[in-house]
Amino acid sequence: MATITTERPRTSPEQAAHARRQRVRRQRLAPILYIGPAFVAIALIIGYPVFNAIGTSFLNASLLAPGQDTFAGFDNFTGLFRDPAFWVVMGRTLVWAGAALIVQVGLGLVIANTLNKKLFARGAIRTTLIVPWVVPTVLVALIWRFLLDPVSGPINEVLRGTGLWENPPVWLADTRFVLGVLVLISAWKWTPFTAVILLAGMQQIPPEQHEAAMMDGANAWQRFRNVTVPGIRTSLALVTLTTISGAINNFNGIWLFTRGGPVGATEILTTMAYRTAFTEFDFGKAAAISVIIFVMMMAVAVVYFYVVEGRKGDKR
């Protein structure tokens, strides 16, 4: 009985070979593939507003006079660094970045090395820390105009009834305590999401390098500065981009609550970019300021990368 055999086709090495670079451009692609429309999407959401402020900011463009838009040059940013009145904002807006990095990331540090030990219903606690940083910004602002209200607020009362202060200030309107004031409120509201950052950085640590610490008679700070705040260097990085960017470009903190009032006492950037295009109408002159206020912003990010990434690499 005669028997058939089948013999699969022979394929030359060339042919193999071009199969497989069929197969790893494939696979290269899929992965664009699946983002390139979310990408194209985030690109026109964020690329265009961009660049259409750039745009603008080399205009003369007002709402006075709609459709009669002029070319300026850099007349726009000219006119704003002659301006003694934009670097005292300029100074104000770091003075607002700086102090809450100060605050946010020092009370962050506390809170996350104090949630980072066993304590009694420590989840509960971690819930409940988060609740501020979920309110939004216009409830915040409601909660604490009521706070800080001059006749009937509870934190007067309570000065005032407990003899603390007699005569407490009007925390909003007072222009020695309000840019202060507001920097706490920042503070109450974004502090728990520094916390949780950090905290997500210290359970990264091993826990052989508190114990070889603590061996080496290590006590509690120098475990902390020598083995804590080395660990989450990367999350301390994190959050100091998040907090400064997040400062710079914070309006509705600002805004909600004084307008950048009193007196100007606390107008920053973006307040100032606000009441240039809609008060003023100056739109070009607005979006000079948000082009500044988007290069510090680009600049923080720049250093974030340079630090953090490029450390990273020369690891590698």
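In this text, rigid core is short for the largest set of C-alphas that superpose within 1.5 Å between two forms. Computed from a predicted model, the values in this text were never measured in an experiment. Residue numbers count along the first chain shown, from 1. First, how it differs from the form predicted in complex with its partner chain.
- Relative to the superposed rigid core, the position of the CA of Pro37 differs between these two forms by 2 Å or more.
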The other form holds:
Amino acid sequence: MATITTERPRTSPEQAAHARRQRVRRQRLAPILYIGPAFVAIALIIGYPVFNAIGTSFLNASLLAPGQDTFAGFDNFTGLFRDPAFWVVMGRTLVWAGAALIVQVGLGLVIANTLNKKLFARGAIRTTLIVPWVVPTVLVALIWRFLLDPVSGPINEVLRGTGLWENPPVWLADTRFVLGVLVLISAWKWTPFTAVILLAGMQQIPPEQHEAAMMDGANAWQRFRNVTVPGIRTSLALVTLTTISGAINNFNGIWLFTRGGPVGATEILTTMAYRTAFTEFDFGKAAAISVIIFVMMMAVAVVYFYVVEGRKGDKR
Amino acid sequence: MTTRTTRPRRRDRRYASPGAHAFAILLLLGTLLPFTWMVLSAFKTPMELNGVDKRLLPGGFYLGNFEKIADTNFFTYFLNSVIVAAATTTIALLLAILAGYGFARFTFIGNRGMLLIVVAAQMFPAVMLAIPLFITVKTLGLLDSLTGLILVYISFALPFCIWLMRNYFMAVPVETEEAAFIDGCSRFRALWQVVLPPAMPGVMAAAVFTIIQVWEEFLYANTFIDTDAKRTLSVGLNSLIGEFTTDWGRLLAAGVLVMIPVLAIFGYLQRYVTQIAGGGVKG
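For comparison with the form predicted on its own, would you give the structure of this protein in the form predicted in complex with its partner chain?
Below, the chain from earlier opens the complete complex, with every other chain and molecule after it.
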């Protein structure tokens, strides 16, 4: 960067014109200088791989035979679509995302609504509730795998001790319960985030609206239903988007607990793609699965922007 | 940017019902009990943990579990994560400050357009990019190195950090830097000396966001790193869980040690955490 001294010598007209030209050129260049480095990093690490992944999904590509990729057309996709196992995983992914949405947004609404009231030590409560969100999933996995451990874990111990359940299951190894348990653990980690966003939305609602509703004799539920919910529509839409996309994209929340097991009971599209790529080394098929995930993401995003855009009149 | 409305709290309002407080206490218990149980159990002897001498509280301050961590590579994993987090955060923030300023002052991409790009970038399936990134990182000769991970993490942190910085820079009046220009300050120096200070909360929020992401990340660290001594904490801890499945004492002690810096950083920067969530709503 050229430095400009404070004491400028008197300049001739030519010099002034030259300086002006230089300044104009610098101004044109400036955006590139500022945005360029970040752009290069994003293009190299996100942009290029996206196109590469889409390309790979149309190839017969294997890590075991590098450099021998052949064009496969839609074979990777049609192969998946004809495979009943793929549809089972697809169905489970949708159930996983739907359950995440119901639990996390439902509970998030209740929590946010509670925190929006005047509680003792409200700030401290809110801070404490966010802690699971900042803890890495691997630690969440460590804690919950211990809590659910059939020998040392306290949960089964309590169930047996209180006589609630004589023979409690091995939660993470039982195909009947494992997916539900993972949904709940995931909610334990992610609901605080949902609640914080919803709370921020609720705090934007002018208190006069609540007071007016109270004056009209509305009870707590009616006020929640008719004042709070409409007031946080934008936050609700955002939270719905992040929860669905987060669940479909979730990998750690499954892999670090069960690796998709037992016997595939918690396999969703992301773990299937990873397994296909790095244990079966079928890059083409794995890329096809991930492109399908990508298309689902885009569909969710399009719906989101359609919904938000459709309410342009609303104040954000 | 939204116009700030008045806060809904009013001083004269009475406290919420006992029911609401009971529910809050329930939430606190649900949040804190798992952590508490981990900490308590980390100080239990194997006998106390595995059934022979079961008890709620540890009998004494048993430190054997913590001593056993020294037999593993845990502290190497820990150090690796600190290095990766520090390097990623520093570089990502420098780039994001430059780019955020660039977007705030030079371009005419609207809020909605920017948000669209950021959301899209956040939504790319990590698994989708794992294969091509594996090849890219390999081509760059950065496979099995922390540098490769840092490069990848920077790029993934950037979209959100840029957006956050842009929003904060937009809130700084252009007049402040124009005054600096008249005083003979270059644009570049004005950015660091005049525009950045009022936007520091944005920098902190972006830093918190980046650190959380780096500590969380498992997929790429697991795929790109082969050597045990180069593993980061999430991958390393996961491998320890696989290795010592029945030795919960040792694992929980490691868990306590992972928890300490997370809580320290969080306690220091927690108000910025809410801003990250808030940043998502501001639009």
